[in-house]
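The data below hold one chain only, encoded as structure tokens and taken in the form predicted on its own.
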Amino acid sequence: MTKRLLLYSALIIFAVFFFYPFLWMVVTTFRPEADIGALSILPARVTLENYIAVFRKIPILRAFFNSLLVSVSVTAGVLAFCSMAGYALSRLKFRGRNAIFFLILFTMMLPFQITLIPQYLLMVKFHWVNTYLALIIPFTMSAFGIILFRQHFLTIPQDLIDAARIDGCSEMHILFRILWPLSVPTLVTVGILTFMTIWNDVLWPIIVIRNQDLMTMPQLVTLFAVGGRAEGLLGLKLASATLLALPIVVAYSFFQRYFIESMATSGLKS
């Protein structure tokens, strides 16, 4: 009892430690500039200013779109692509199978700036830059999405899909229509992973968009921070980034049952 006492406790002042920081960002959204230094979780006063000079300044609803066009529109295409790829190297047998999958693990330990250049020099080719497609195309493809899908696809029996393809099931109507309803967990998993780095990414829009027109939430934020329009107020830029981290946080809250089911149930089989 003592020792399980003294677990709680300390996990309650760690979890205190951890939100804190959130909180007080949040709170801070609604103290006038000049309250902003007062130690005290509680505002002395609410105000909106911050939120409304940010709407004033910035198109932010516009980037709020755009995020949200770009990141559902690769969330798809991830899931998609990459749970195809995910079922031909799990269940279709072929020459090289084992080869093209040690190859995607080692694209893994490629940081991404490596291929930073080349592939902003195809969007140049492919006249992709300022447009959506230069958002988009370049990550409707996931390694880490492709080995989620074959680790799962190896659990589910493979009397299953033989039954499905005497039945005459194509391949892929096995897969969008028998693996899918089973793979919920694991889809909503490398969604949410998605989903999250896409709209979190700043530096690749930054390269390829200079339209403001174009930009994504966190590009417009970020430049918007660093870039002198905030005039130094750090209201402005902590309303701003409370706006942008909001809808993953709402994504994380409907979904977390899910992310947690598959990160615990996923194995390593082989």
The other form holds:
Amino acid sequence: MTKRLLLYSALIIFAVFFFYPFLWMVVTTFRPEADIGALSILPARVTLENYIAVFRKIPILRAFFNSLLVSVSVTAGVLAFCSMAGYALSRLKFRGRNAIFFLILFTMMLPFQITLIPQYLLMVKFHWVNTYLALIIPFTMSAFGIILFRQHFLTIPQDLIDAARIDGCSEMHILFRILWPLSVPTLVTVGILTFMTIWNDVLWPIIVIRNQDLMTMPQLVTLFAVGGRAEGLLGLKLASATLLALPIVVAYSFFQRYFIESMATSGLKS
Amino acid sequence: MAEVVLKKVSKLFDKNIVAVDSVNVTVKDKEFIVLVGPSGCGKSTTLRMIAGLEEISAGEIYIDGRLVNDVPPKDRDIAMVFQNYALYPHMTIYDNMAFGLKLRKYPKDKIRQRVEETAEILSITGLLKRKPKVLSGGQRQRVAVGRAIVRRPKVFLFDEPLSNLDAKLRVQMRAEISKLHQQLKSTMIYVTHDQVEAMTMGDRIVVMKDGKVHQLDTPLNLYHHPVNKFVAGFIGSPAMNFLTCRVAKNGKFKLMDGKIEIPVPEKYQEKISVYVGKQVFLGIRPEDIYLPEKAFGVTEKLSLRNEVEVVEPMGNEVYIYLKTGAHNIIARLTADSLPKSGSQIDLIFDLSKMHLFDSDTENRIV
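Can you give me the structure for the form predicted in complex with the partner chain, which would complement the form predicted on its own we have just seen?
Starting with the chain above, the whole complex follows.
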């Protein structure tokens, strides 16, 4: 009993430790700029002026739409293309299959920063700079997604695929009508991780997007908060940061179970 | 007419591992043929090549007179039942059965009619709305068969479909599949490693080992006239006993097993004559060994004293494991014969039923 009490006390302390800054941020966005120095959780005065100012100063709704469009498109692309590649690498027989797989594995070792400049040059050559294409196309294939799908498809009995083939399925039918319904946890895992990564990405959008109407939310908020347009007002910066975190918090509350499962499945820390 | 012809069909894995070696088999229309053999003999690979799931390294396969070497599985007009049933877990039983017809763009009412008719035949009508995971092994088996017959293909392929069932259900399903064959009158090719299944179900049996067909014959011919030692040992349960003997001539030809002298029946004398001084395998089935008091009408006999090692009463009969000189022998005796382990008993070997095999080629001599 005492052991349990100690454990829970420790957990509560850690929870407060992690949660307090976030809660403080949210509460502070409702404080007038003059009260921001207070560390208490309950605001003395409540105001919406920080949010009104954010909406007035930057096209945050447009950025939200951009982020949603880009994240959803990339996630859909990753699920479709990575599962196709995973299927081919796990179930189709062709020369060099393993070599291709190891090459894909190798690309995971490369930090994004190494390919950043060549990738940017490619975007310039394609005339994709300042378009949604630059935000979407380069990320519709991911080594991580391919590997996860490949490993999962290897666990599905070959007989099931053979039965589908005899029933009259094409390879695409087998993938989307037989394997996909049996791969929901993997689809959710890859989907959530991809969506989160793309939603939170700042570096790449900053490089390829200059037109404010095409900016994603993290890009816009970052430029707003550190770029001087918030005029040094902490309340505005925190309000924009809260708006940025909001969709993820909402999504997390819906997909909490899958999210935890996906972390366990992928064995990755995000 | 759905005849299946395999002409010199071979399968090589990794360019040098021979899984199937120049197999020639003709499965007649409406025939139930069983491919049987130990693990790794190439029977499943042969079946998968007929299905189109495995590429053929050499040779030709014809289904209903059409060369199908390069025809994809869906266009071969075949259906297959798999060992682990391979039902789609996310679909209901109805959808599992209807899936192949849907992909072939059958009209909805036709699909419903076909599925319901098939479900009726297999007594699974009550299961149509369920998912496979809530079904027992036997029920899943029926659904797998149903999924195959709903399409009314020219040829049915079965890949060890009863292996996952318990012994009782296996016997029941064995009879049901045989009944279904009589009802549907289609060509069926059935793979199993269980020789009892092969003997009870097949019109003809293909015995395979190391990728080669050793014998293709009716069950009784396989049993009574095995072409070699492998077939003789594989078909029949308990397996045939083998004694290594030397052929000698002392007036008549006879077999010598150490000090034991085994007379060779008159009818085999001529055939054995060329083996004088050589080794041969003498094969005798466990049911051709009797207790002296039960050896009625056995004319060509050998009486031997044996040590009883293990007694296995089966209820309707008894298997006795014996030590005879350097050999271990199994005798299948009537249920009332229950000798004690460790005791010495005399047994009569019916030599008129003996089989002799060449020790080099292992082919049948008599």
